[in-house]
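This document starts with one chain, in the form predicted on its own, laid out as structure tokens.
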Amino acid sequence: MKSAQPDFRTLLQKAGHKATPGRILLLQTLLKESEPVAVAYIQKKLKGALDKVTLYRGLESLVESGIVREADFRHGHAHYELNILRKHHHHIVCTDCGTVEDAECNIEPLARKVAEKSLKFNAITDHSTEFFGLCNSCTKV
């Protein structure tokens, strides 16, 4: 059974954004993806519905409000995924073929230790962790 689509209009408004057709379309596009995607991929999916500047600005503001998550897979550009309706997770990225898999891990105890040992910080409010290695297919080669 397919779950109902989130009410993006209300979500955007609660986060202090205008619920523009472009932002809603961007969120609908990200909702359909199973892993983080690059801006070029999003542009292709949107088929020119948003110009590049509007797309980048939209992604930036959605990342700042936590609706969208930005991931760095060391490809020289960011990847984006919807950050709602999902458990907190990280990614494992194959350094050979680029395969991506979600990885659940509890990094909060480490973040607390980092803050405790820090001389200049007393709290960690966010983190970004990606793991890199070789997938099963690439290690068989």
Given for the second form:
Number of protein chains: 2
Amino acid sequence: MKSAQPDFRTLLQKAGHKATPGRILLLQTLLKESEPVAVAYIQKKLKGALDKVTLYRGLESLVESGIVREADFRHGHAHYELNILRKHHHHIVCTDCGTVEDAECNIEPLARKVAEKSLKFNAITDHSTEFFGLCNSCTKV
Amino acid sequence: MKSAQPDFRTLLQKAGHKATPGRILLLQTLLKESEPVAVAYIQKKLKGALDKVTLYRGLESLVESGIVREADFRHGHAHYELNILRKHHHHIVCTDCGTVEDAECNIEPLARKVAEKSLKFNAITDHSTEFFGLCNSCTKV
DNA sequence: TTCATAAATGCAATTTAGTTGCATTTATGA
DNA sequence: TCATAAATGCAACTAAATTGCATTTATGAA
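Let's see the other form, the form predicted in complex with the DNA, since the form predicted on its own is already up.
And the full complex, kicking off with our chain again.
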């Protein structure tokens, strides 16, 4: 019994992208990860299978079409994770060791209120939220 | 009737930093801004009065002590604003033109719930939240 | 007020992150 | 099968941020 791999080919085509081996490889790589990963990490995993530029451009288009999500862990570079299969969620990041834990948290009602009060914006289409703290192991030390 | 400038000297010393002319200049510069600004912008304003390195290190220490706050507008570089005088708030950023509007938004109750449910973290000490959307002028076009 | 000291600074060099231009290749749908 | 727009790879480049180190300075104790 194997868990079915999502149909990346169809997913890409529906998003108006070509289903190239490179992009599928990129998506397969992200599929294996449980937390958002850095570009440098993906590069290492791919061992040169994809050029740096292809990687950046690939991620850009995937983020744009909502297949992948970008997160800022205050590490000076972006982190990426698949935005399919799993429910929308946030992260708690340890400011000491970098450990990441997923967090359910429904910001949408707040976002709606924010949009209502706003003078310059009618609608909010997206948001980033990350939480920071010291994880239990780092607190003990 | 002039609005009193915050006592940066005392503020810095309480935070355990030296009250150097450079840091005070940096804080005065941020005081004039109504929205978070990029490092490059500060550099331009300062016209070389402070070395790039001093600027980065100054911001780092100010963020660390909570006098300044960092924000990620998805522009590929950090933005900074004073974290004193004004109430904690978030931002709505136009994904097209970059216009920024402040947003009140009380995430704390959600953050508390998140911390309660967390297995790896006992407390959440900080969070980032930015909202994104198309501003009214960009929607019309 | 003087003075020792840790903190802060400035400069040069370097690293890291991400982008651009362009020629070549390839997925796709007609 | 084929034309074409999209995607890729390479090299060069820009932008963002950091490091090492010698010098200067704010600060508090004497």
